[in-house]
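Take a look at this one chain, the form predicted alone, written out in structure tokens.
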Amino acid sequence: MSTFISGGCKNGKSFYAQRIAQQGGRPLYYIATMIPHDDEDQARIRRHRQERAGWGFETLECGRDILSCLDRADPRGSFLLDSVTALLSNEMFAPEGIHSDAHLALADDLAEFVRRAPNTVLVSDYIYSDATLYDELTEAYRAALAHIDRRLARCCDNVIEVVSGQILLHKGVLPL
């Protein structure tokens, strides 16, 4: 069963997603999408690894070209993709330049991922309710993430929002 989880930063999405993914069967995969750029990113990665320790996840590093990680995994397993937000950033702001339409292909790839690996939990950050208008590039990124999140909400069985540690069901059933 596929589950899309969104919510604010540091609200418990990743921990909740780990619990859901663990119920999806074996093998159990954690798709790490963050490409670290600074000490803060490295610290976040260390914290997430510590949180996953002992849970039985095999980590697949896949910061770009998300479908390629299925070549290294059993699609009948259970997957936790954390996060869609970082994955979009990697694709949109690639070393070779800015790809303002990267979200279109990424949305298709993520929908295909869910189709091919139906026991997938995807985590994204809800970054749309801020009333502040940002620069053009930031607004383009927010719109691109919203496009992907809407697509995932349509193709996933369950859609959940985590707000201040509270679990809100928008579609499907609560897996836990």
Contents of the next structure:
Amino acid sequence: MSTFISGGCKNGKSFYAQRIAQQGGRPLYYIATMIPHDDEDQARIRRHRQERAGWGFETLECGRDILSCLDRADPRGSFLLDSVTALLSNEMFAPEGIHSDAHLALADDLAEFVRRAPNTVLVSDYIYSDATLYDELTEAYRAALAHIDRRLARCCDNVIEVVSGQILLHKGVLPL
Amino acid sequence: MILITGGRYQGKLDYARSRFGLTDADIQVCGEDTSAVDLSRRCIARLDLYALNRVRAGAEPAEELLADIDRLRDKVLITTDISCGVVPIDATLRAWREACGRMNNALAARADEVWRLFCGLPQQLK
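Would you mind giving the form predicted together with the partner chain, to go alongside the form predicted alone above?
Let us now look at the entire complex, which starts with that chain.
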């Protein structure tokens, strides 16, 4: 069963997503999407690794070209992809330049990922309700992430919003 | 009166279009330069930007809309929820954020239905 999760920062999305993924079968994979750029990123990765220690995850490093990680994994396993936000950032703001339409291919790839690996939990970030007038590029990023979120909300079995650690079901059933 | 809320890009206008069979001619999409809602249209979208215009003019969007509330009874109103970020440093944006909250609450209190869109999925709040 596939599950799409979104919500605000530090509301408990990742913790809930880890619990769902753990019940999704074996092998159990964590797709690490962040490409570290500085010491702060490295520290964040260390903290996330510590938080996942003991959960039984095998880590798949995959910051770009998300379908490629299925070449290294059993698609019948349980996957946790955290986060869609980081993947878009990697694809859109690539070292070789800005890809302003990266979200179109990424939405297709993620839909294909869920089709091939149906026991996947995907985590995104709800960045759509603040009172700020952003620059054009930031606004394009927000619209691009929303495009992917809406695509995933259509193709996933369950859609869940996490608010202050509480679970709000928008589609499907609560996996736990 | 139907009020549709939710964050940016969540599919609010798409939902209104498909549910009420709206065409472009039925919809006023407000911008930062919109100083008044167009009561000849069936649907008024981006009320948050209308509110920004009114705040910049020193006006209170909730009061202006409530003055015409009887002519809004048959409308589909779409607003953006901008209430969940950090308090803006800029004084105008701060005032905008609060004015939007008052406007959205006032409209929701008088609406027959209130919907919230999340990632393209509608949820009825009222």
